Amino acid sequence: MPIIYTPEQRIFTIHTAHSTYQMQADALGHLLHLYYGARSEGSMDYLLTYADRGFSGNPNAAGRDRTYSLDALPQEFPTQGTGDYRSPALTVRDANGVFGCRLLYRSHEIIPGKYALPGLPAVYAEAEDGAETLRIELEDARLGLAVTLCYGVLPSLDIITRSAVVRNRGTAAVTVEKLQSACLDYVCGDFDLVSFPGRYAMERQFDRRPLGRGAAVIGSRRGYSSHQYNPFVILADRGTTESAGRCWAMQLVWSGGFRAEAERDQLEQTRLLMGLGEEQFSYPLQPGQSLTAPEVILSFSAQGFERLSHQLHRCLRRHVCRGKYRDARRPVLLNSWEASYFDFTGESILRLAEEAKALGVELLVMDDGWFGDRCDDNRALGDWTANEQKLGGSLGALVEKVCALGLKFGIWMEPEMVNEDSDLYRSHPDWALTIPGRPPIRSRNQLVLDFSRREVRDEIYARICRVLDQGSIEYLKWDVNRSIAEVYSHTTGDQGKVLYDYMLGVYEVLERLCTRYPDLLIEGCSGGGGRFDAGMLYYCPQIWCSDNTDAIDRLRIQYGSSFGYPASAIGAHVSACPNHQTGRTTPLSTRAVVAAAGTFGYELDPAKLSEAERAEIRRQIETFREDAELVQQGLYYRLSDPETAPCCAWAFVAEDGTRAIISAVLQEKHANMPAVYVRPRGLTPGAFYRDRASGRVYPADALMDTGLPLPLTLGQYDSVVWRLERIEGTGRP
């Protein structure tokens, strides 16, 4: 059994297949963290040290015991006015606006299977996967509060998810200022703490910093989970490598803005938070109301940082992703943006259309500028009625004609959106979230609309289905291009809890869909990479990585994105050069290698190419085909930092080792360049290896032990991709 339950010492214990998770609820009720760490057997309460340290509080329980103290103790579920000063996962106002609430362990229930959060996107698994879960619920007497821990456990992927439901039992109205998913209390250790900042266009990129004294804090105070952090952090021991070394990562599902921080105490122990973001919130709970926090996925590698990163893979590719698309293969798509941005009719779509077909292409996706007043991006969102003039005649009629080539039809929408100068916004501009009484602050020239209003989204569910039942559309690419900077509905007096609602509209108008149209993918997009989270993998599969299509840049963005997220999520395509973004040139072979390891697709306009490049990405798609389930479901290695090293270089292996993809791209051409090595990991020991090209064979312990040298021949921004088969009857066992 995973999880375990040891009553005379009110003891925890969540069992995975390499970790080891345990809390007590100590002779007072506190619920104390003890241990997250390498698979262990046994009690670790002998990790608690208890000492008379000035300053710091205890509760009147604890009568004239000056050596306990919450100010110094691991903690479950920390929350403000008990004593510790740490930051809170925690901080509630009652009626009269007094700050303060203690916690105490009440009783708990263990259930097979993994729990779910209504409205919410969270990881499920079933009983028979060896799922369990533990719901410990703790109240404040004081207030009526009761708050309910969930963990729920998949052992087999070392994989532990928290969640809280703060549920008001009072008499009286409370108000949760400050709601945290996890909290992980560590007594000891020098730590690095590991994130993915970034801006637009170079979103996710590796941030690795020591953990001094003081708090460490990221998030986002933008609405969403944004382009400048991801709500997802590592914290490493500090030798931790790829392959060795202690790390624990922090995943919030979920899309809005967020909060996580990582403290260093008085006391040299570190405590690691992740949940809702604080900035703009502030939700009331009436007696009989409830608010749930958004999960949090944890995982613990003992064996670095691509170990953590398999985990978490495992765990989004097969228990956050849902539907057709978890795990068939995606169809390789072209995109009409790059090709002719706003510029286009419904003849062009369709030439585009047979360019595509000519080249092995399954999907066309007909981006912006298809509906209303659409020329530019300064008008028409919300009005998601096909221009008819502009494509010749009715949507239905184009879809038909590119089906009818032996295409998939895919199209661009974006639902959150309005422009001042549409007839959605003339009709109903009380549904845009702007303050009264000044003018609204604009991005991209639209408004946000707000989606915590039941009828704004009903109104938009029903417009994207009146689009989507015109014909046989199989994708939708879902887009937010701004942030949220003002916050005011127009039908609550409550705003600090509207920023919470919105992302639970967004979430049910979304499942809707998921529901309607059970085949339909759709992909998450933000401008790019702005809204890359395992809160939008649970609807959308894949999400567009970046807007940002060039390789070299790409590279970085794509690495830093692997740490937490698998290749099938990643929206990459090949773009026209010089790239519309940098203005770089790279090859169209390099480009292609670069796009493989994500979704892979096309955002040019074929009729611009040569032949010759043409008869080269026939190839590149069939290629992709042959290797699609390999980079969707094999193990994914970073096999070097494109920020310090030449050469850029990754592989993905089966599960079994039977095969393996490496590819490298030559960052840096110097005169008289020593030969750069790129060394594979997860090979099986004692194999040997045929590359498929040259039919050369490898032994895989060299191949490991030193690597495979870069043609001497390569130039600036050229790759290399060695495609290995092991040759069966080798190999140690």
Ligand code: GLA
Given for the second form:
Amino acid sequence: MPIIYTPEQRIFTIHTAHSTYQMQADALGHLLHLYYGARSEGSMDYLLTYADRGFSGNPNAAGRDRTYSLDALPQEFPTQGTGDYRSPALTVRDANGVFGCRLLYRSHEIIPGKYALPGLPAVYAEAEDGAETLRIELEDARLGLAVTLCYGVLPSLDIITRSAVVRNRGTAAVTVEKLQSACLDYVCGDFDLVSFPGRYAMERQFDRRPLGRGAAVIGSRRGYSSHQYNPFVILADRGTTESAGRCWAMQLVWSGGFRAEAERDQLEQTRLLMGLGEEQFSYPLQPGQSLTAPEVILSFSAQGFERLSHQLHRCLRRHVCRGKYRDARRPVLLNSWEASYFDFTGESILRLAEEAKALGVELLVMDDGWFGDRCDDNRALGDWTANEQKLGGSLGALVEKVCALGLKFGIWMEPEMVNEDSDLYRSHPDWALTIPGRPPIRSRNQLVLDFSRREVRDEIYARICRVLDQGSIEYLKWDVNRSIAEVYSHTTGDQGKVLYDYMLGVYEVLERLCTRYPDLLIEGCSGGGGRFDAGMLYYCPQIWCSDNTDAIDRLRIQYGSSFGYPASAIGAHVSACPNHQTGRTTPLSTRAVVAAAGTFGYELDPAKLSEAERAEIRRQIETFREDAELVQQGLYYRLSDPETAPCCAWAFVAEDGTRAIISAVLQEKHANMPAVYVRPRGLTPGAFYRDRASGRVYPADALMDTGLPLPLTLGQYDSVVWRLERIEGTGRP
Ligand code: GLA
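The form predicted together with this ligand is what I want next, because the block you gave corresponds to the form predicted alone; please supply it.
Once more the chain from above appears, this time first in line as the rest of the complex follows.
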């Protein structure tokens, strides 16, 4: 049993294959955090220390004992108002505006299977998977407030999930001013915080900084998870590397604003928190009402970042992503955006489709510009009816023609947005999030629709369905192209609820679509990767990773993304050169090698390529089809850091070690350059591997020890791929 309760000491222990998590409801009823680390038996309450720390308050129930203070003790769910001056997980005000909440343990239950969170995306797993749930009830009797801490465990995956449900069981309203999903308190340690900051077209750059005294805070106040910060952080021992050292991940299953904080306190203890953003958040709960914190996925590795990533990848791939395309190979697509932007007709789309088909592409995506009078990005969002003049007929007729070529058809929409220059806005100006009496902040000349309102959601859902029902449309690119600036819903007095309710509204519409169109492949997008998070992956198994399609910039973007997210989630395309974002020219082969570390597709007009290039693309697609299963299901290894190494290399290795694809891109070229070696990991020790192209046999141990030399003939931005197959009967058992 992964979850064990020891009644004598009131200790809760959660075991996974390689980790143990432990907490204790102590004699005063406080739920203290004891341990999260390498798998261990026994009670870890010996880790707690007690001393009169001075200016650290003592709870009344401790009597005259000045050594008991919540300011110093590690806790599971610290609240504001207990004499703990570190950052809290929960801040509450009562009906009179008085701050303060003190939670005591009341009861708990352990049940088979993994809990679900109604209305919210969450990890799913059944009892047959070995999953279990622990629910711990805490209560503040004065407020009449109950908090249920939810813990889910997927033991074989080394995954623990957490969430919290705050319920008003009292007779007066309370207001939640801050709500975090999980807290991890560390009694000692010297840590680095790893996060993935970025910007539009340069998302999720690896960032590692040592934690000093004080707090390191990242988050998004943009209403969405954002390009600028990703809701995924790692706390690591100073010396942790890819393959050695302790590290802990927190990954939020949420696509709205968020906050993550690592605080090193006066006693050199560290607190890691993650949950909802605090700003413009103030959530009133009437008696009987509740509020759920989005889920956080926790994982621990004692063997470096690589193991941590593998654990998260497995969890996201198999227990967050859903639907037909969770396991099925994703169609190789060609997207019209960089091929023609807004400048297309039904006829040119059909031509593009014919070209695509001849190359072996499986899905044609018609991007922005097919609806209303959308001739540029200043108008028509919300008017989701096809521009039949532009398309030269109905959408249904175009879909049919494309499908008749033997291709699937996909379409772009941006359902959460509206332009002022649209029929939708003209008839419902109050449906946009704008503040009365204040001219709205525009971004890409568009406004955000108020998805916290049912009538808005219902209408947009109906419009999406009307589009999808035009024909056999098997793919939807769901885009979001601005941040939320004005938080004002025209129907509620409680503006502090709007951002949270908005995101639940988006999830509701996505859920309805997934139910009605179970075979629809939805690709998430937000100006590239501005909403690239585990929450979206629950509805969209792949997300357009970045509007930056430059293969060399992509190395860093995909490197950073790979820490938290599997390759199957990473939308990646080959585009034309010179690249539209950077002006750089890279070999077509390298562009394909980089895109093949994701969902793989094209975003160019094949008619503008030479016959030789088209022939190369045909071969690329054939090769990707052969590699796809390993890319989608294999273990991902980062073999070098593109920021510091002259060569960026990575590998996909089958879980059973039978196959490996090792890819490397030379980023820098110098005269008389020293040879660059790529050292793969994850091969079967003692085994021999044959390189498919050259037939050459390599010993796995030497490969993993010294590596493979890159051909010295490689030029800057050239790439090389080794496809290794294990020779049967070799390898140490
Ligand atoms: C966003 C997306 C692009 C494209 C455009 C269309 O920027 O990230 O891929 O769809 O919108 O306007």
